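This document starts with one chain, in the form predicted alone, laid out as structure tokens.
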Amino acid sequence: MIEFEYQTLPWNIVFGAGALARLPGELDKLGMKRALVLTTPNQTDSGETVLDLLDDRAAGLFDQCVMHVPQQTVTAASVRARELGADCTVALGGGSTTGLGKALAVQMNLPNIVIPTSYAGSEMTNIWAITDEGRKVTARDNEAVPTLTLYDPELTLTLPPKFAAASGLNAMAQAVVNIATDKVNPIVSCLAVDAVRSLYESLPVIMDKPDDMEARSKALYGACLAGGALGTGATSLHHKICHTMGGTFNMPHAETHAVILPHSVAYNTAATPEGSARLAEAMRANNAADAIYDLMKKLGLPLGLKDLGFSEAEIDKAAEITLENSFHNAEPVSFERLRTLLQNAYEGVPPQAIT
């Protein structure tokens, strides 16, 4: 007997090569007249290009977006939006810009348009976060869902293959936690399985042929579905760990998700046998955790937290902070087992069950 509940999010999506050119017309449809463009410092030139495209629809540029959405950045962007009389934001980039746009949408009721240039997938969720005083605090609010998400695979061509791979694993994590779960939702699971399959197949092609538009488009599609799965699904131990790593230790977002993912999957495999088998099947493998670890090696990604600059001396602190607030996970979590997971992830050893 099948029983489930499902409620979609208010998505509004335009997807296709060259879709950026549609931005002015889409803003006109939405009645938006003064857009504040958001970018990171290294994407200022791209932000200026969007300003030129928007012409008199552009209010100005805020190019100080950074990882993990620090409270001071939100405050500075809020001041800038008010000074310019912005009636919406256009976030061009990855999770840093999307995250800031979401925070402004929730805190200022400022509609946000998102143009992803990476495979973050967060534009498809209602999860928003702010980092303050060494803690990354997350919440769900449908006001955070972009008023419009415009996917243009051509914009991902400048994403270096190595970062594209890490970004893709970050997106894959959003799908994985909604396949290998004890709270399976059949609609969410369908999104998640197709996401994993698309990312698993496209990322190696991008590494070999960075200009392959079909692979770039397939990866962006996979990220879209993965974010959709997380947006209407759930998080668990994996994301709790990664939020700790980002908020407290300022670890690189995508690469940290990639390193933690095979270990979090291995941790939950015994409690999610059917979901873990389905996840493995999506990657044409026998063991899901091993398949993800092998994919990381194939893509040339860092395998251990030590490779990302994390200190072994901080493992206990990371475990303690992760457990500060309760969260759902298929397999029970204790300090000792979590510490073992983090030690394995630190060293970059092959994933293994933790008893």
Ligand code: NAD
Contents of the next structure:
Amino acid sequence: MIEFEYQTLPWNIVFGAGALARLPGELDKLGMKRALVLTTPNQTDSGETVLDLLDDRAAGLFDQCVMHVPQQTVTAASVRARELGADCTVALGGGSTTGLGKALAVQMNLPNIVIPTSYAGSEMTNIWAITDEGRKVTARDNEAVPTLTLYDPELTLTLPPKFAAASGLNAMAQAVVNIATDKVNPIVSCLAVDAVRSLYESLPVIMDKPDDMEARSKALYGACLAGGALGTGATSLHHKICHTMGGTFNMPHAETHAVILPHSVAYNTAATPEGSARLAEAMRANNAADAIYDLMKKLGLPLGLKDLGFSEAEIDKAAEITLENSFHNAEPVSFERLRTLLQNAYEGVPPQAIT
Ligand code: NAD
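Form predicted in complex with nicotinamide-adenine-dinucleotide, following the form predicted alone:
First the chain shown before, then all remaining chains and molecules of the complex.
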């Protein structure tokens, strides 16, 4: 018998190659007149292109976005937004840039337009985060959902294939944890299955042919759906581990999600038979965790936390912090079992069930 609850989010999306050119007209439709453009220092040039495109609708540029949205960055950006009299932000970049736009939307009530250039998927969720004193705190608030998300796959052509692969696995994680659950939600699962299929099919093509627009478009579409699954689904052990890794150990977000994913899927497979089977089917495989691990090898991604610079001596601390707050997970979690998962992820061995 089918039984579920589902609340959607106030998504407003424009998707298509060349869609960036529509930005000025879309701002006019929204009645926005002074946009503060947000980027990381790596994407200052792209930010300046947006300033030119917006012409007198641009208030200025804040190009100091960094990963995990430190409180100091939010404070600096909000001072700049006030000084410039900005009436909205236009965040062009990956999840770090989107994250700052979301934090300003919640804290300053500043409408946020997002132009995603990686596959983080954050633009489709109402989850916002700030990192202060070594702890990353996340919350859900619909005010964080972008007023408009403008997806232009052409902007992802500059995403280096290696980071595209890691970012794609990050997107896959959003989808995966929302199919492989003990309470399968049929609508979230539709988003998640198509996300996993799109990413699984497009990422190897991007590695071989970085300029393949069809594959770039399909991967960005997959990321959009994956973010939708995360935004309207639930997080569990996988995300708790990755938040600890990011907030406390400053580990790279996308690569850490990738390394943890096969292990968190293997951990939950027995407790999530229906979801795990659908996930495997989307990748035309028998076992989802193995398929993800094999995909990572094919993409040449780092397989272990040790390859990302994580110290083995920190495994206990990471397990303790992950368990500090309660969370839902299909398979019960204990310190010992989590420690084993982290040890396996540290070494990058093939994923396995942990009893
Ligand atoms: P990122 O935004 O930090 O980007 C990594 C680097 O790649 C940056 O220097 C960025 O400027 C550059 N980059 C991005 N797109 C590029 C492109 N097309 N061409 C060239 N360079 C490009 O990394 P990320 O993995 O996209 O995002 C990670 C952050 O997003 C983390 O802080 C994470 O917590 C957050 N996130 C939040 C959610 C949510 O729902 N709240 C979901 C996913 C990720």
